[in-house]
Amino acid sequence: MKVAGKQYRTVWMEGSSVFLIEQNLLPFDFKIFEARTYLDTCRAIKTMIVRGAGAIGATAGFAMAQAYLEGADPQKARAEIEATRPTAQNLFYAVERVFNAGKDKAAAEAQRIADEDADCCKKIGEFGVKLIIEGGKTFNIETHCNAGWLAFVDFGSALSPIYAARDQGKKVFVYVDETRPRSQGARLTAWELKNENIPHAIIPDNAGAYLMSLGKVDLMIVGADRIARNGDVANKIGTLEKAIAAKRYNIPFYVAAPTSTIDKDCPSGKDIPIEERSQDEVLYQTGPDKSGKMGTILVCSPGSEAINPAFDVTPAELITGIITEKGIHRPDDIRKI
């Protein structure tokens, strides 16, 4: 995607370093953030510099590289980035695949692993258009998080559909949940989206259900970071509640993430870690004054104390369907992919 005139993706391997667009200073300020070792790699994963499934996968394939490359301990290095993020697949994957090619191919198979992300992506896009319905009236889709390219490597899921629409023509309109308590939403896809020239407005996260019933939503996409073998979806807190939501007011609901997300060896949404990060995150609020000057206020009552599950597991019996780079599946098929 385009920033400014100039194509980026989200992250890049230059030598031995890696490159990230720095997503906590988004929407405010635009800056490429480099990772000269692995555990500076590790941290910008840990500390959400990046974020995101796929973005997630294909850093961390680089951060495998990179440890070769540094000739560290292969087996000391995959147990520290696997830990960085515990409930995103894509992670696992891509480090599982640069460990076992080896020193000497680990680079060429991290940056194999970052175009299959962007073209799975693409192709998603393909598929998922199919869905945005050309009637005489503007199609109104709702998000939840952030799945556009800032969360992969380019394209993004969930938003890489609207993007084919637009690029057909067809007419849309984008509801775009805040998604506390980092609001990815409100920071990230609605800059994607204005960037992109793409009608929307930004809703309360707990708006959604109400802009359901009075029949103003006809789609819902979310992405996923972790698809178990009966086709739960582990995804961004908050995405259960929308699938009930949905569910209730006959709403679509899909999700859109490539087969790597899918982790083959669990079973269902039960057997998947959910990660809890810090209590800070709901407490505090980052962002700029009137002066354009970075800071961070108490948002919450002094002395409270608060509860941060990072994801939710949506059921299979909630969802319509899961669009991947091979097709759009039933959940219940998942385990034929």
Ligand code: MRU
The other form holds:
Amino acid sequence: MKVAGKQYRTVWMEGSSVFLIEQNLLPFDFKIFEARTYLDTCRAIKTMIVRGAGAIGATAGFAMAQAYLEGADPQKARAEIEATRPTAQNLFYAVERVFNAGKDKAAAEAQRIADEDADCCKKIGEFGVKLIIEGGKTFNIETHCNAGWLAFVDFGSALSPIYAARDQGKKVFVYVDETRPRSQGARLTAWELKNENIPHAIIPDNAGAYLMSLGKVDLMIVGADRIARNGDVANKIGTLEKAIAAKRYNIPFYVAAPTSTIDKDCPSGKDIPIEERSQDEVLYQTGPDKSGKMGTILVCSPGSEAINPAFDVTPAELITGIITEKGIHRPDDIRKI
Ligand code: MRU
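Condition change, the form predicted alone to the form predicted together with this ligand:
The next block holds the full complex; its first chain is the one shown before.
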């Protein structure tokens, strides 16, 4: 992905430092954060300087490699890294691989995981683009949250087919769910699409069903944080509602994710741990005022409490297909992969 003409990945390692695009500052400021120790990298995952399943996974792999380089106790470091965020399967997948690689091979293994993430996302684009059939008129896609290149090492999962379609000269338009409370759609997906010159509009989270009812959505593609063996999918809160609406209006509902997001030890969506986050994310919003000065303001009734589950589970029966680097699968075929 290019930003201001320069090629970037969301996360990379140089020497013993991990470098990350500071996602909490986007879309207002573009800065690179340097995590010098594995504990710095843990904090970066926890505070969502880096977020999105694939990007969290690659970062966690690098953190495990840093721990080995620092001579930290590998068991303790592994537990600390795994405690940063509970839902994205890619985190556990990457930490396990780098932990098992051992001290001498850890950095190379972490790099391999990051490279594989980018390669898989590119392939997801190549398979997924076949679903975008514009037939002379603009093809309208709705997406939720951010499953673009910011959520991975490069390319993205749900946005990768859209980038491939653009490269093939297909006319696409993207409805971007704002994705409250952290607004990954309004802030990150919209910023990515703008960078890529892809026509899009941010829509309120509660507008999707209405647009579907008007026939304005041809396809919905979302990412995934964890896929259970039975094809149930955990993704950003609000995904389930979109899947129900898509079913009601006969709109194909696809999930795009690398196979590193599949949890072979998880029988069904009921077994996926769902992160509960601070109520402050619902109650407050952060951004620049008209003069450009950043600030945080209360946007809810003072004194009211909020509940903030970060993910929900969409049952396999509502999912038309799952796009991975191996192809497009029916949800009930996931157990075969
Ligand atoms: O809380 P986040 O921003 O780390 O949430 C993860 C996500 O970005 C989404 O759920 C996404 O759709 C799947 S991860 C590529």
